[in-house]
Amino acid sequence: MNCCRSALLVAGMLAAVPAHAQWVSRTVDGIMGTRIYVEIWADDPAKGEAAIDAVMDEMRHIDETMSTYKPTSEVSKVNALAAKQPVPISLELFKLLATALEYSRITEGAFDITYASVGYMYNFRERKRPTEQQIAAALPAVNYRHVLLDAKTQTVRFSQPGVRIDLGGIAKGYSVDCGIEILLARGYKHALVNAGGDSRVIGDRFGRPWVVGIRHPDHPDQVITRIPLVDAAFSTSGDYERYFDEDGVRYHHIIDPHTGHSASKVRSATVIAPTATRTDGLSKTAFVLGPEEAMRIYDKLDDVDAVLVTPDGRILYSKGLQPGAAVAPDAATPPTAIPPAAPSTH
């Protein structure tokens, strides 16, 4: 080959990788009570920004709309009526309930959005909890079988008094899931978007995983293990988020509907399924179930895969991840890590 050809073949191979591709990043607090970190690969970082922007923006609404700590929002409203009357909402919302109660079936109900029926007695905050006879006047009203929706009028009642319901379990990965739709659409092939504890990716780190560090329930600089994700999505729970410690009694966010009492039968719960509202929905499955029973419901979805830590500080694995894969490359070459969970603000 002359040179001027090799010239020419140098300048078209350099013409086609676009001089200012770069990962763009941003990370904004407040937003579902939750840290938002999204991260992409763009071709143009202006047009990059925009990306994020829209992503944010989309984060924003689903938290107008969704958060109970907004009395303006559509789920607020919908706690306020719907034990008096059907009440119509929008096809976004209805959709999402309709999923949420869907993991209530699959987790045979220990996923449950109507467990706000005590949650909202809860405030880890300030310290606070319901007494005995508190969480046994409200459980009755905690079953997401009360929860009845209407497709031919899109509307949502309660069947009886004191019901509320609660998408703290499942709307950050449904929002997740939305700001990876916007980035999909937009043509971005390689990026993470990350809600607290619920994550997803879209391709890998150009020949790298992304990798998934789970944190040690007792020490947060601590990492367990690490697993390598592409196309793919996970949520952690833990019972080190959102709580306080009373008497030797740790009491968090992740309620058991069936006792109104923080759920204590695992530390920790990672879920691995394609999308953001699937492992959000079943991550918190475990907490309730215990590992065993929970492994017994991860391992018959073939689309799922967990990590669970027991109150022993056993690490158990379901079918389809092996111990052995689960761990960071060489040291050499150190892993491009997922940011950890923001606590929540709520």
The other form holds:
Amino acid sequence: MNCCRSALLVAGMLAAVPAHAQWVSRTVDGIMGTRIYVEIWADDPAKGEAAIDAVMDEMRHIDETMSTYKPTSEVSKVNALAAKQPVPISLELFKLLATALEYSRITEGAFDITYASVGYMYNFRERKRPTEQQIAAALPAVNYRHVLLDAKTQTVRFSQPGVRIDLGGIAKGYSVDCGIEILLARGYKHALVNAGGDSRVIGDRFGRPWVVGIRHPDHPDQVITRIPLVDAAFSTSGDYERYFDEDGVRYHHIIDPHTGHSASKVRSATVIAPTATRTDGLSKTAFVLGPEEAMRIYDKLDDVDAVLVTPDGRILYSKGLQPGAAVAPDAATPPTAIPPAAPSTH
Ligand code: ADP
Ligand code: MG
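The structure above corresponds to the form predicted on its own; please provide the structure of the form predicted together with ligand ADP.
To see the whole picture, the full complex is given below, headed by that same chain.
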């Protein structure tokens, strides 16, 4: 009895001591085929852990809904049925499809979720790619205009057979935004959420910006430039993420909707904007359209900046990042530690 009482007393004393504010972070592998990393400044570390639980749960939910690797996902059902009939979908998926189509228009067709009509025949881990005949046969189905949304009935329909969609180019950015919304709603003022190539930060790191290092396309350990960020999102797409090389050609996961082949006009593209849905929706553009055309589009958008690495190794900056236009990254500040993306399971 005495023993129990003293245990209770100790518990009571512990509860009375304020928990120390600290950075709380977690890495989880295998959601959306990638590694998720969340870091927050938490006054109460236990509440911080609970907030991270909520972010991870949200990411799992998005994976369950959007993955084409899960036959039970909403997107898989759409792919199975939408060429035959209008398919009723959740409001969440409806809105994200509408957003994806908007990015197709903004990027003049470079971003196109129907890339999957050809894209499904690639398997980069197994070094598989479609033949030229297979690409030619499937290519007419690649066109975002084939995706018809009806807001009244909240349905999606494909205008022709053979159309498939895949949200792999926007769902991670979207999930990062959803994670950030959860943290903002819980009052966090300093945080980072990262899913594969897509990240967003809340606030700064106590008077200093978060600093993102952009890696060298061929040397994962070399940082070629650093960008300071406060309250912003960024996405990096690279031809080194999911690929195989064959006879001197790199086959990788960003597909040119016009040709059905890997799009190779840049080696990497980093886009900075207020939301990760936006940066994800824009980071594929330069691969497809090339650096000049892509910069023309990025520079038209007031809230977007970009850093492109060309095949011949040049680093190009959008208007807002050119010398004198932005705060120069502090060379002494080390890049914020975002763990390297895990090898994709897809
Ligand atoms: P990550 O998956 O690491 O975030 P990216 O943001 O570069 O990488 O997205 C690459 C993914 O985008 C591909 O794996 C594929 O699912 C999808 N994708 C490929 N080509 C296109 C395209 N032209 N338009 C839209 N999505 C694409
Ligand atoms: Mg991405």
